[in-house]
Amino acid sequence: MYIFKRVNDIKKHIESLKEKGKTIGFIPTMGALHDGHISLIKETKTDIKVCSIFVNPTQFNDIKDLEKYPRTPSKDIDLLLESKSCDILFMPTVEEIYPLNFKAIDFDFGNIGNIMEGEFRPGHFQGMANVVHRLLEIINPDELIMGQKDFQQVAIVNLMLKQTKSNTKLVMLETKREKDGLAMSSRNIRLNESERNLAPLIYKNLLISKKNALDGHDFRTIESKFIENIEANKEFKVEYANIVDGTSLNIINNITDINYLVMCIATWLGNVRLIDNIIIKN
C-alpha cells in the first residue's frame, strides 16, 4: 500500500497509473476506519482503490464536535495493511487540502440542504461537498464509493456531481451492521456500555417502522411511534424521523406516492448523535 500526504505526489502517481489502463475507485473517510470502511474498500470492483483519511474542519458546524472527533491514524493504517484491501492511502494535512488560494464553491442545493441534516446542522453540507470535490479533482477516480448509513449526503453528493459536471460514478453500498443491528460508525467509540446496549433499538425500530409502512399504516403516525418508542429510554433525543422520497428527500405521505422510500433519523445517546436510515421501498 502506498501512502501519500502531498497532492503532487499522489496525483502524479495516479496519472501514471491512468496512463496504463487502470481504473480507480476512490473512499473518503474521516479516519477512526472500522469494519464498514473496509467492506467499502473490498466491494470496490475498480482496479485501483484509493482510501484518504482527513478530517474536514470546514463540515462540522460545532468546534466541540470536531474536537472529539476520534483520530487513530496509525491503528487506521495498520487495519488497512492487515485488511490488503486498499492500494493508495491519502493522508493529506488541512494545508495541502486548502492552499492560499482555495475558493470554496457556494453550491446550490435547494430544499435537500436544508431538511434534516442541513436544519440540524448549518453549514454542514457546503464543508462536505467542497472537501469531496476537492478530493475528487485531486484523486480524479473512475467512480466514488460511498455509505448508505450517510443517505443525504449521498443524495448531496449526487447533485454535487451533476452540477460540476463530473465524470465520476457515483456507487452506493449498503450500510455495514454490528450483529445485533447498530449501524457502523466512528462515533460508536463514543458510546459507553450502557449507551452501546442501547444503540441496537434504532435499527430493531426501524425494521417496525418499515413493516408498518409496506402495511400501508400513516406515515406521520409511523414517524411518530418511532420516536415516542425511542424516547421511552431517556437516554435517546431524537432529532427527526422522516419517511422521504429517495431522489428528492420530499416528505412523502404515503405507500402509493413514490417508488422509492426511505426513512432517515437521527438521534442523541447520551452525548453521541448518531444516524441511521432504511430504504422502505426501492
Contents of the next structure:
Amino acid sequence: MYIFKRVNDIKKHIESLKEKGKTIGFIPTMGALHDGHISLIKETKTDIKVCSIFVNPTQFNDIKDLEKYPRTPSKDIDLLLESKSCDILFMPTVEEIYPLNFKAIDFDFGNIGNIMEGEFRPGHFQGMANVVHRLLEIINPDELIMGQKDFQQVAIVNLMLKQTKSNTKLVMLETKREKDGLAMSSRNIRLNESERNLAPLIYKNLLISKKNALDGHDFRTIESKFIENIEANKEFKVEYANIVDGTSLNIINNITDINYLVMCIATWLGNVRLIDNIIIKN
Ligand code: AMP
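Having gone through the form predicted on its own, I am curious about the other one (the form predicted together with adenosine monophosphate (AMP)); can you provide its structure?
What follows is the entire complex, opening with the chain shown before.
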C-alpha cells in the first residue's frame, strides 16, 4: 500500500496508473476506521482502490464535535494493511487540501440540503460537498464509493456531481452493522458501556417502523412511535425520524405514494450523535 501526504505526489502516481489503463475507485473517510469502511474498500470493483483519511474541519458545525472526533492514524494504517484491501492511502494535511488560494464553491442543494442533517447541522453539507469536490479534483476517480449509512450525504454528493458535470460514477454500498444491529460508526467508540448496550434499540426500532410502514400504518404515527420508543430511555434524544422519498428526500405520507422509501433518523445517545436509516421499499 502506497501512502501519500502531498497532493502533487498522489496526482502524479494516479496519472501514471491511468496512463496504463487502470480504473480508479475512491473511498473518502475521516479515519478511525472500522469494518464498515473496510467493507466499502473490499467491495469496490475498480483495478485500483484509493482511500483517503482526512478529518475535514469545514464540515463540523460544532467545534467541540471536531475536537472530540476520534483520530487513530497508526491503527488505521495497520487495519488497512491487514485487510489487504487498499492500494493507495491519501492522508493530507489541512494545508494541502485548503491552500491559501482555495475558493469554496457555494452549492445550492435546495430542499435536500436544508432538511434533516441540513437543518440540525447548518453548513455541514457545504463543507462536505466542497471537500469531496476538492478530493475528486485530486484523485479524479472513475468511481466514488460511499456508504448508505450516510444516506443524505450520498444524495447531496449525487447532486454535486450533476451540478459540476463530473464524469465520476457514484456507487452507494450497504450499511455494515455490528451483530446486535448497531450501524458501525467511528463515533461508537465514544459510547460508554450502558449507552453501548442501549444503542441497538435504534436499528430494532427502524425494523419495527419498516414493518409497520409496509403494513400500511400512517407514516407520521410510525415516526412518533419511533421517537417515543427510543426516548423511553432517557439517554436518547431524537433529533428527527422521517420517512422520505429516497431520491428527493421529500416527506412522504403513504406507502402507495412512491416506489423508493427510506426512513432516516438522528439521535443523541448521551453525548454522542448517531445517525442511521433503513430502506423501506425500493
Ligand atoms: P466517515 O469516515 O464516517 O466519514 O465515513 C466514510 C465513508 O464510510 C462514508 O461513505 C460513510 O457512509 C461510510 N460508512 C461509515 N460507516 C459505515 C458503515 N457502517 N457501513 C458502510 N459504510 C459506512
